[in-house]
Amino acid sequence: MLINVVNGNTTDSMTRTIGAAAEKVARAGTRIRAVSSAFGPPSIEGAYDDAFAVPGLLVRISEGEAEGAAAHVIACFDDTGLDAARALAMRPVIGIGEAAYHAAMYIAHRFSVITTLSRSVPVIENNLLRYGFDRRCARVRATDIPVLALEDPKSGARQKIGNEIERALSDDHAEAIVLGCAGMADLAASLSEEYQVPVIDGVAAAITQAEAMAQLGITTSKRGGYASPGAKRFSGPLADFSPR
């Protein structure tokens, strides 16, 4: 099966990190199409970037549908454009944030989220409320590391994430840690080993859940909220990029 993995930003190096994390957990016979957004911001850090990322992300979802993808994964922890993508696509669309929360609740009573900038905290908290997971999340913690700094070995990002894990375990009484950025995907295994606690990467969680949905043969409901959008004539600078 083909899984269409869309990085919501335009930074190709991060897309390669995401693709590698996806390939590592994918079943034999699963093909990963890891792509950056068609256009938009180089990183998604809060609601402003989130809004500008959605059109380019939807283009990649549309391309994946045309290529016969069995499922799609939105590889942005904010679950950027998730509802819009589900309205567009027939095949299941999994957000890495929602997937990570589900995985955490399978194996722990309480979890904490470690994310990048403080401005991302309200977005994540609102998602937890919307999904009904807020009672199981002890706290959303920010490291105040810019997303693109995760790729810079000199940024000290891993140590800052580790410091917040220590605080989550001692202060929040967290039983599992969810990494709140797709750019942290390659750190999960080593952090879990170091701190002796489950550390969940949303990319890996989303891939396994996407494969399961595809195997079940379930498609996205087209009744109600995820009904296919009506045909409209788009105008303005993005008209040519309309996914319909």
The other form holds:
Number of protein chains: 6
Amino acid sequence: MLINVVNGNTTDSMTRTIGAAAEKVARAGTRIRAVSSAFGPPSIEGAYDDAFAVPGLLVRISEGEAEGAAAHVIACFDDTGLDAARALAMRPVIGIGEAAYHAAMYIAHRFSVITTLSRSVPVIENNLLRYGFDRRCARVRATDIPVLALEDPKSGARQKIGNEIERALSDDHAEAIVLGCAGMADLAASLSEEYQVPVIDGVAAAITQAEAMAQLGITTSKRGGYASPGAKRFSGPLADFSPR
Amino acid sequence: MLINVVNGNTTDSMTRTIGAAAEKVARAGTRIRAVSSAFGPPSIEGAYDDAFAVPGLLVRISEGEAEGAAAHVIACFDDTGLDAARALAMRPVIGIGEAAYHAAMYIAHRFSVITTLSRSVPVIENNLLRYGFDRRCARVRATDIPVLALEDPKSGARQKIGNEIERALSDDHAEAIVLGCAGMADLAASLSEEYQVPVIDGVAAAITQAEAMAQLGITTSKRGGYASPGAKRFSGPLADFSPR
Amino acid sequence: MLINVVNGNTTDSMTRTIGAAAEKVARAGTRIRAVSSAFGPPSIEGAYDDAFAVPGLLVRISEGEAEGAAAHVIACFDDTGLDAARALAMRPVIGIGEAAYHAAMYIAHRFSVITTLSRSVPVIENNLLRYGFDRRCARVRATDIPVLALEDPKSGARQKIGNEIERALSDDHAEAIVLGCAGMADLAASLSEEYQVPVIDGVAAAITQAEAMAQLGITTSKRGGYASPGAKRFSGPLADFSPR
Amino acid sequence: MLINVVNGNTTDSMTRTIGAAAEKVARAGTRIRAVSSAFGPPSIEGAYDDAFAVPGLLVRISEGEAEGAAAHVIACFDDTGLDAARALAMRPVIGIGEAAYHAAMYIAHRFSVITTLSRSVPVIENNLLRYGFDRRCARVRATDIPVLALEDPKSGARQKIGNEIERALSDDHAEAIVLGCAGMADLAASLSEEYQVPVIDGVAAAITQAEAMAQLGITTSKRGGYASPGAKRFSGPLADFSPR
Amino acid sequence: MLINVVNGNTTDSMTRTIGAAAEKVARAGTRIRAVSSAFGPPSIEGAYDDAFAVPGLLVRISEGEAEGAAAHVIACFDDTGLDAARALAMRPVIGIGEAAYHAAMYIAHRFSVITTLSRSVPVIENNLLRYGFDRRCARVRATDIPVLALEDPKSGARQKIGNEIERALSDDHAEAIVLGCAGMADLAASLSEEYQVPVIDGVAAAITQAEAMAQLGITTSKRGGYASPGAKRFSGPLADFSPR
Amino acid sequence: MLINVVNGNTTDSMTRTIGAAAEKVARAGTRIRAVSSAFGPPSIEGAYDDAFAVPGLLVRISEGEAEGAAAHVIACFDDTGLDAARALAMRPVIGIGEAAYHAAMYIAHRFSVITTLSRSVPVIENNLLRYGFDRRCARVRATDIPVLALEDPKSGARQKIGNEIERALSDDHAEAIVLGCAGMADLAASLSEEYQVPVIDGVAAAITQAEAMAQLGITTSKRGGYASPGAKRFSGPLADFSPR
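Instead of the form predicted on its own shown above, give the structure for the form predicted in complex with another copy of the chain, please.
Below is the entire complex, every chain and molecule, led by the chain shown above.
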């Protein structure tokens, strides 16, 4: 089974972190195609970056679909481009944000999210509302660590995340923690151990959910919101991506 | 990997239907333990039956946990006893109702549920509200087929379900259909084919979700609502199930 | 008028506290039948205990119905078994949790609940959501006093509850307080006096609501969710409770 | 016990209908003070009438409080002036709309409201939302009978209400019916009989709820929204009602 | 274009503050008719004052409609009498509360409201819920400054409001601030400057929204909730305001 | 005052319709800059087109900001790219979808939306939920007219829209109608006349709202979700749009 894992940004080192997290959790028979976005921003921090990340990300969805992927994972916690990817692909598309929430719903009554920048909080809150998980998410907490600083050991990222976990446990009465950035994928296990609470990494959650949906054999509904794009000719630098 | 699949009622023929559906979708390495509830009602139709089904169902959860199950599935669409089972078990517990909704959320914007008796509609609506999926479920439709009549070819069950699917597509603008009873597990594929819309069976969905959660390695949070029951001595016919 | 008051647990000393609170508020012509659950847990702390409390509790509902009760009260703040009891009985069934919320709605815009253990908070929050009172309840606060310790003067229970009332007034801007355990029934009046805010005990609220519903002469709807259980034969230790 | 029942309009024949419904359901020891509003509109149909009904209605609340009423009932289904009355009075104030919804919540999962004019539907929907009952009310149905025509046997009112009950049962899957006008008080019993479904009249519901709240001995919170009005001098025709 | 700006209370000095704020933001071609309520309370603090303010306020709406106003503004942050005014008038009616929220929605994801007395908080929260902005308003904060004290430089009002802005930014993560009283109209600009965050005054917002709606040429719907009041004769001191 | 009106698609004839609707409603002193998107899809039908429309649309926002626009209008009913545009611009950005809803809220309790293709319904429903208007929108109705067919007199578009208006009035009890596509801008007045109900065109609504916000002088909050994009270098065909 091929799972197409698309890092929403173009930073290959982060794609490697994502790929490693994916490989670690994937089943024996699963092949991971971990790719950076075809073009666009090197990190996604807020709605402007989100907008420019989508076309390059969709290119990778399209490639994965052509290569016979059984399911797709959008490895950006904002679930960037999720609806467009579902319109494009027949095979299920899973965002790492939503996958983490789904996993949290199975094991906890209430959870908190710990993300990077404050500007991403509204994006995440809007997603939670759309998915219906707003009633179960106690709070989305920002650490104000830039996305790419997560890779820098001197950024103090792990400590800042740990501090927010403590506050989530004491102030939000969170029963589980969701890490709100693909770049935090390698921290989940040790944080869970340290704070004695389930800590969910969206990449791992999404891989297992993608395998599950592929195994289930259900494909994206083509009635309504995810109907295949109608044939039309786009103009300009993105004309090559016109739907046929 | 062992998945403990508990039919919430005591009807073994229905357990066999559930077991077959589970085996069909499970991965190569997964072993299915499909069992009827230890004691209680032969079918679960409404809140009274629900209440009497839980103790016998929890016995089977407890056995499964002792046998080393990697995850548990409650194969009753009402998600009967879900919270109690989560308090009891460390390993993830998945209800077939919630699993079906989670699967629907990944592939459709709006879905409808088609269940058996009218009296089950409020139970299901309460669950949807709790999980946050009430905004995405257009309607819960009853066919007024008793649960065990699903096994009787002369009940006209398939036709009645088909009629409701048609109404769900035209009136509710449903993009996917969720079958609201474990006893409908064998109908999903052919109904999907006939009506050209994703039709989700909760048993299959729950097996794949249970495998996913087991693979993810996250266990039920023991902070808050799912904390292990405190030791105390129950009295009466259920005293053997006192928590220690 | 006979009101059937069922303590959801089997601890007779708590039944006496409940009975006394009931007698104190009941009208002259009301006869209180205060009984412990027929069998099950000695205290209800979380979802597992809830599940094992329901059958024994329903036995008492059934007896009360047979004795001609004009209404039933479930004297467990979790409103344990409420839907099943309504399916079973024709006469109105009132939970002490819901009764307290209804009373609070008549005299305050916003209220807070103060309960025993953290593990009960999700149960209560789920009820508030179902009933629609989640928008008016500022917060459910746990004191982490075990239920039966409420009877022990050395537990410091009254002081801990008082501390949470202070926080509810200052932090939640609560305009009324709901005491979240039947075992707190005797504290309401003095706490109300001390903190100069309405403090509602669910037992007293439920008795007056039960009298009101009985006087109104409306019985439980048998259309939909509370339809009488269909005749079927349960197996095992609870077979005697099969619906006929 | 004195219950102060204020018809929100000035039509004495309607006050007599309300008074009769109140007397019929009240306990032996309860004295009903049924009064028309001191001045204002002869019927309340929509938000403009509502606004002009409140001052005259509050006069009657004030009188009732002075006469030692144990509780007040606002006998207008729009719950006209409810917040102002609560700010004015110490004793509990119950609207007949809210009382009917509370009663419905105890005996049904889902209910529909059947009212007079379409213009009242938004007023009622806004109330349902505020109280939190919007999730349980399937639909507010208008019969387009003017309020005072309810008293005219030739208006066909009973038939029109019956027709809407039929639709509520078949289309809304309502499990109970709430009659949405004080002028329908005398129809509840016979409609319930005819359609075999609980039909709730708000006047009767409110009397029993008012007795219940009075018996409970809880008074309106004076913290926050229902704080007593601060002393100030109003000008113009309503100057006599300045708070002191 | 004539905009009819009605101060909901009778205090002319506050009407002058409102008028000045209105003139300052109005377009060249707009004529402001700033009037105090015809009669009623000198300040609106809570639901009782609200109720007695409406008739005098509606007199001014009626006059403005007769003078050919293109739109009406209700300059009380509680949006006092808004539905009644809409039933009365053909031309759009804008409350300063709702106008401020609408403006905040265009420029921020999350806002907080800072108002005068605690007793007004529930009124404002009910409005936010009705309008649908409750999900975007982080918190309604009271300063406990009486309305008319805003005009007194010695009241320390500006400092108290500033303190709450600081808390709204740090604790609520508010991205914009809404000033919750017409009497704060002259403070918005300097507070915005000082705290480097958009601070919205409802009077200015409502003037520009009223101009916008007038320019758009859409009038109040007369179907449903805002249908013109039916002709009937009111009794008592308000008889002159009977609808014809 | 310059208002920058960006047609989200690249079809100039539609931009001319939009421009004409904008000019018609704009004030004397307003200059309209009506432009097609810089590149992308010729029409926006569903989430895939939405995604590819955003970059070209943002180019036009950026140009408008540089030319000193006092406010921006995104003339696509899906409010495509709204959050990204707000992050990019200091001056207020108004979507025609949200502007139409805001206008409807001022003049009606309940409205229905009539749009083009079924696949756009989920996009619109998600927006309504985010903005908080889901409780006031009775239904989003699709006519299944492709966007560009609106320009073709032989498409029967006006008749199909009229049919849906009739259903919205009778079935949804809508008090106002919102036209759900910029290409319907020229139909609002005559449909309003024919069906005797306010019919709101988003383009006109947005122009007047944009003028209002510009006049109000409030700019987009740069705290939180709409913070200016951080400087980073995008790769690929969209590199020119990297934030600095």
